[in-house]
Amino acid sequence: MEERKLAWWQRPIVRIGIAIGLLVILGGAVGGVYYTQTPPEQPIAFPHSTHVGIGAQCLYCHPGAATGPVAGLPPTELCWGCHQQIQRQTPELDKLASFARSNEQIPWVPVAEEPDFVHFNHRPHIAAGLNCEDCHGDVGNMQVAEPQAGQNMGWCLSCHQEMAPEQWTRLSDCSLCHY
């Protein structure tokens, strides 16, 4: 009896590795979307929605998105500078005590971060009169800040041709936004 050769990916051996590298890509994939739409844990919990119902404004506790790239992370001084007139005692308002007393930074954990290869400037947007709430959701309704579902390059591209389609060859260029 004739022993018929298989041809290379014909082979088991072959298939199973297929099978384990699409499983592993494909495992990769789901964890990266979960990771990058599940809210970080801070080491505060920090009510955005309590903070935006008595009014303080975005660039308040964010200053860095009216000048530059990074909207910036609230520093201690300027969360104890209100807080340490609350007579309200909280397990959240002792840790920011705690962080004050021992004269540290909160160690924020950023809920918004682009990729290394994305240049992303917050000033020409703020300029155009776009709010935070455009990009970032209803902050206002939010418990803690989470990332945004569905933020990605077409995302933005859908905006910028949306928002300015005079300006489209300008805004669809890619040096604009990757170096």
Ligand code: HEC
Second form
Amino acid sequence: MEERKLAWWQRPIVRIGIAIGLLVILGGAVGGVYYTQTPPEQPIAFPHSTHVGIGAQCLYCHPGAATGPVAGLPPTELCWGCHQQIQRQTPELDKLASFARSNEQIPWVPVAEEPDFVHFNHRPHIAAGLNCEDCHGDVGNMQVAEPQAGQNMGWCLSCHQEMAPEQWTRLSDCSLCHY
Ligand code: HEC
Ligand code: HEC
Ligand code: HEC
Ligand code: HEC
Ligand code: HEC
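May I ask for the structure of the form predicted together with this ligand now, the form predicted alone having been displayed?
Expanding to the full complex; the earlier chain stays at the top.
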């Protein structure tokens, strides 16, 4: 009788090794999202403070927050609508001009992001009267959008418990946020 030979990747020790490797990689990725507070480098240094300062509303650039799950980022055309009329030239505005001329969207790097297995929806939060600042900090005074620390499951749940105690059963159900 011939001994059954396992391919190298089927050997238990190799599989355990791969599993541990994946855990380390995933752990690192998750940690990277939650524990970094330094804003990422953006393709254009977009100053929130300047734009909110001239009176642009959050929902003017992020209209999806009032109507659905995703707030959305403004398309290049929205930026260009104003900036093609502004004569000012700076290195950052030159970058904007070249995205606009080549009809490209700007590849912004996410700042506020939950992992894929969490379902967040902006609409019910805005409908319940919350302000953007309650969750994102004082963006209107930030030069660049900064990630907020500690926005984990405990953060979601403690606000649900506080804001809507009569709905706690529904708002703490695992399947509300994980499905
Ligand atoms: C409502 C009009 C308006 C819109 C929309 C708008 N901007 Fe501006 N932006 C301005 C004004 C006004 C300034 C200030 C210009 C000044 O200081 O002379 C400014 C300043 C800037 C600056 C700083 C320039 C510098 O280097 O000092 C950058 C960068 C910029 N905008 C990029 C953008 C991008 C990217 C978008 C789209 C996401 C955008 N803007 C959308 C009006 C607008
Ligand atoms: C003129 C357009 C404009 C206005 C007005 C504006 N934003 Fe933004 N916002 C942007 C752009 C462009 C980005 C992507 C670049 C960045 O992250 O800095 C962004 C990014 C963000 C992010 C991070 C998004 C991500 O991808 O993780 C948050 C949160 C945010 N904005 C909240 C706000 C709030 C709150 C206000 C009102 C106080 C506001 N914004 C007003 C254009 C705007
Ligand atoms: C109850 C807390 C909460 C409130 C209030 C809130 N946000 Fe968010 N926002 C989040 C969370 C959590 C994420 C990450 C969602 C994800 O990754 O699925 C996010 C992501 C974003 C993003 C990037 C991803 C996307 O959805 O486009 C933008 C832009 C944003 N928010 C803008 C706003 C603006 C503008 C307001 C106010 C009109 C607002 N948010 C109100 C919690 C909130
Ligand atoms: C600052 C307070 C606050 C925070 C933080 C918060 N929520 Fe909520 N959430 C609410 C309120 C208020 C409601 C609306 C209750 C109602 O239906 O009237 C709600 C409702 C919801 C709903 C139910 C939507 C529906 O269909 O009825 C979901 C899903 C949800 N939140 C997910 C999250 C997640 C995920 C997070 C964290 C990433 C989070 N929330 C953080 C206050 C908050
Ligand atoms: C209101 C939204 C919400 C509800 C309800 C919720 N979770 Fe979560 N959960 C999150 C968010 C946001 C994260 C990711 C952020 C974090 O904790 O680092 C998460 C992460 C997790 C993780 C990954 C481990 C971790 O800590 O990162 C597990 C496992 C989990 N949830 C299980 C559950 C179970 C089981 C329930 C029901 C008892 C539940 N969740 C209810 C929002 C929710």
